[in-house]
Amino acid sequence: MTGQDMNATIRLTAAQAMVRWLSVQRTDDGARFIDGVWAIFGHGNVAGLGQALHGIGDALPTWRGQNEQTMAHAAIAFAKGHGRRRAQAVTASIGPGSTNMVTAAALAHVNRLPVLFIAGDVFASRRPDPVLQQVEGFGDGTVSANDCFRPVVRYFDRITRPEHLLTALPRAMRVMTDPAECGPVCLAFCQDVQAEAYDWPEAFFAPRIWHIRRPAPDADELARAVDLIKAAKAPVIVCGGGVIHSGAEQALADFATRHAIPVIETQAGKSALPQAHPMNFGAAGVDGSAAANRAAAGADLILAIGTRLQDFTTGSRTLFDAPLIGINVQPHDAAKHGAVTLVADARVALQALTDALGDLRFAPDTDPRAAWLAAVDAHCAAPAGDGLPTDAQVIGAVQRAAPDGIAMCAAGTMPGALKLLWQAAQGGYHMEYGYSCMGYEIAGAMGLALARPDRQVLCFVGDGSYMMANSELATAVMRRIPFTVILTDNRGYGCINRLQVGCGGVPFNNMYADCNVEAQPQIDFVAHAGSMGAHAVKAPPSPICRPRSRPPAPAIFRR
């Protein structure tokens, strides 16, 4: 290129600028990172941003959807179905609609995955101080609601000046690709900024590819994990959601049946191993496997790999008490528990371990898993009667007509009985329990859907959840995205009641029946559904548990 060239610079509003940009970053197989823009326009993005989307056409498509919220959890179920390799933009106005996606900021940021919020703000000028939906700050003329973003997001940036993308973008998908500090980014994108016009440079917009880093871990600190697991004769590993990330679960079921180490579950984290691996032990901790837990108990190690350690997890740090290897891609994680700390790749961790510890194996003991597997059948296996179905055979006969469909779920009963008893094929489990987050459901399993269109996607939800968020159901309609919603109608939040009860407390405002109202509502989920264009049905009491010669079509929507 010539100097000259070098010099050349083109005319384009902020707007236009960004969606541009956008549009050429792409993956290390050519496709776009951003795959588009979920947007609900108002007055502070439907002017700049509104037109240069529309202008940049199917570069970087965009889509409407019902509510900022669930948009942004079908973007983060995209993100989380791509393994963290792609994402996808959400955009709404100033005020009640960027404040809607703040929420969902949260769910991303704990669960470590990227989505670009693209929020409308105020006036840089402030000519028209207060504009319609501004938060005035009475002590701090800079603040905005978009400020409720920062806890919640990795990066925040507020372009006041269209200059500022020049350095503001490049940083927002430094943070999205990178796997120790990848999670959701705010700019903030003053209303009058998107429509500046401003000389940008030609070589801003040259395509880009963001190639994801696997760092290799130190050498001392492999050297001292190395050496802690020969003088183990019980370790146990504790397999989270960053083996899927990372790509590592060939590595991780080479290592564990070459050295025969038991392997127990996250929620992140399950399915990285089918269920059917021999070392597969199952979920661990409060929701864990009595051979998940009793592998726990009994060891004297724990190789904790791409895991937070939560709570659940853990149970409470009850769960086991010997020593751990954290071995993470982010140090914050990888050295929880005064871990000794393996900060790597968990690929590139599990490759340099099988290479040092040889042809080291362990024996542990397998009747506890035989055990456990014969009792999940038990409880998964059709009633003999008829009357409701338990959660665990509601479960069982999903697994039946779709074992090798994908579990998602996010928030009540279902994910700790999805984490005990689906028996989930390779990649076949989706849960957002990070944040654990009501109405994640049905946006999240059309995101998904979107990024495994090869697989069925199963959705279990409760009707709390379903009544909290079920409007993206109108969207999968429209946009003719399949996907199967199991609901379970417990007439109420049946889930923290229970925790109610079982705290000493009695039942009360979380069933309809322990609720201050007049009368009991009869709720018709198979109409309300139905009215929105998807295909829908009432499971009669008995048959729905009972096997099948065959699995059943999958759900559709109407045409």
Contents of the next structure:
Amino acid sequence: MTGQDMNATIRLTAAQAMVRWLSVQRTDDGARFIDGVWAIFGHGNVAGLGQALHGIGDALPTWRGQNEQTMAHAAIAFAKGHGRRRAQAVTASIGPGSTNMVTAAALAHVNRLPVLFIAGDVFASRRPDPVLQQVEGFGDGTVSANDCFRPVVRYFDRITRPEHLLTALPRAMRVMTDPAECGPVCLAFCQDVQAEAYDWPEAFFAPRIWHIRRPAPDADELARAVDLIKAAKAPVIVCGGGVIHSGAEQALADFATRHAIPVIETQAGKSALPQAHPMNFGAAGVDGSAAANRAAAGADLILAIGTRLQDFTTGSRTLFDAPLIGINVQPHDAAKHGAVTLVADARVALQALTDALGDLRFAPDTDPRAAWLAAVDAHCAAPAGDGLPTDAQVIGAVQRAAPDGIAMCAAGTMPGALKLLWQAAQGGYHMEYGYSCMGYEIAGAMGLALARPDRQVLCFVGDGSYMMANSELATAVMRRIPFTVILTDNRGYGCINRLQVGCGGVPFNNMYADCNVEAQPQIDFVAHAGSMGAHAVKAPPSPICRPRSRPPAPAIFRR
Amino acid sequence: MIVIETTAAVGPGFGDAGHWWDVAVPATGDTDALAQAYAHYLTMAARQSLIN
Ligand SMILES: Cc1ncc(C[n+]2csc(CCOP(=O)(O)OP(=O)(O)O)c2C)c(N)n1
Ligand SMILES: [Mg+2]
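Structure of the form predicted in complex with the partner chain, given the form predicted on its own:
Every component of the complex follows; first up is the chain already shown.
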């Protein structure tokens, strides 16, 4: 660029500048990092951002959903389905629209997933104060409802002058593409500032590629980890979501095979290896397989790769009786449980370890794995007698019908059941179990189907989760985004009821039968989904659980 | 969408699958079931590795 070009400017509103800039931020393979923007407008974003989004057109598409939280669930599932290599934005108006997104921000934060929240904010000028929906702090003039985002995003900024975007936008992208810090970003965008014009440097809008780095291990940390592994007799690998975020699935498969080390899975890490991989011993911990937990309890060294070590993985810290090596790109996670740290990208770390370990091979007992898989098949077999099927039998039926699909869910009985029993094909599992947020399922299935059009998305949802948030089903119908929903209706919050009784309580306020209601509900889920245009059927009590030769109807829409 | 009625009586676990989960049990209450659950809770909590 010549010196003169470097000084060239272009006059745009702040909102126009934001969307223009976002439209040219690229991934390594040339795709837009921010795929598009889910939007529900109100006075806080309709005039400024609304005009800008309309103007940019297909260069940064806009989609309308039904609820800000669930639009964000879709965006988050899209990012997870892409292994964090792409993301979407969500915009909402001041006040309720924006605070509706706070739960989703927390969900993305816990799961370390990127999403860009563009939250309409009060007037920077304060001229019309209090504007409709403004939260007024008596003792702090700088507070707005959007301050609720601060603890649940990795980067927060309030845009009170147009030129703030010159710093805020690159910071936002840096956080979303940083493997260690990755998470949600909130740009609270004052409504008057959105509409304000500014002379932007043209160079600001030059297309830019955001490479996701792969930090290599520190030499001393690597040497310590290698020594520990060489001294071990029975190491076990815990495979977390970081393995998938790093794209280290094949590296892990090769590493486990070459050194004969059993792999046990977290919710986020499940399906990095297919269940069929000979070293995949299945799920770890509270909802863990007999084979995995046995291997974990007997291990003399745990290699925790890309995992937060959530309580479900560790049996609330009672499962492992061995020292840990924490292999993680994020030092906070690497150091948990007093682990010996190996701070690095998972794929790079596995390669470095295997280079140092050479042909070292362990001799794990693989009989429990074979016995476990046989037991799962029997447990998930079609029911023989009458009576309502179990969740396990439903999983078995779906598994036999659609073995290559992606099973997805977030809350209720099914996350534990699927982690335990779903025999995933490679990449065939998507569980939001960091926040386990009821109401993620339907919208998440839509976002996942957008990210993975090559795979059948199997959305497992309980009656409770469906009732909490289902309206993006209508969006999926309108946008012709196909996925299959398996709704298990057990008339209430089954898993919490069992937990209540397991904790010595009495059944209370979970199943409808135990609630203060005047009449027991008869919710017609088929009619409900049908009213939104979905194709819905009720499975007769047992045939669903018999093996089927064809997958369940893949299209959700009525044509 | 396939709607299927299921039983809420049984969870997914079976055999040797699964492991303890720390959910705080009330230390005092009215029933034997609670007293037993609390005793079990104390036993398991004592096994937690709290090293960081
Ligand atoms: C937003 C939210 N609220 C509350 C909870 C606590 N919770 C977890 S599972 C569950 C009940 C789920 O019921 P349902 O979807 O019907 O599944 P079921 O266990 O009955 O199969 C509740 C209330 C949660 N995880 N998320
Ligand atoms: Mg239920």
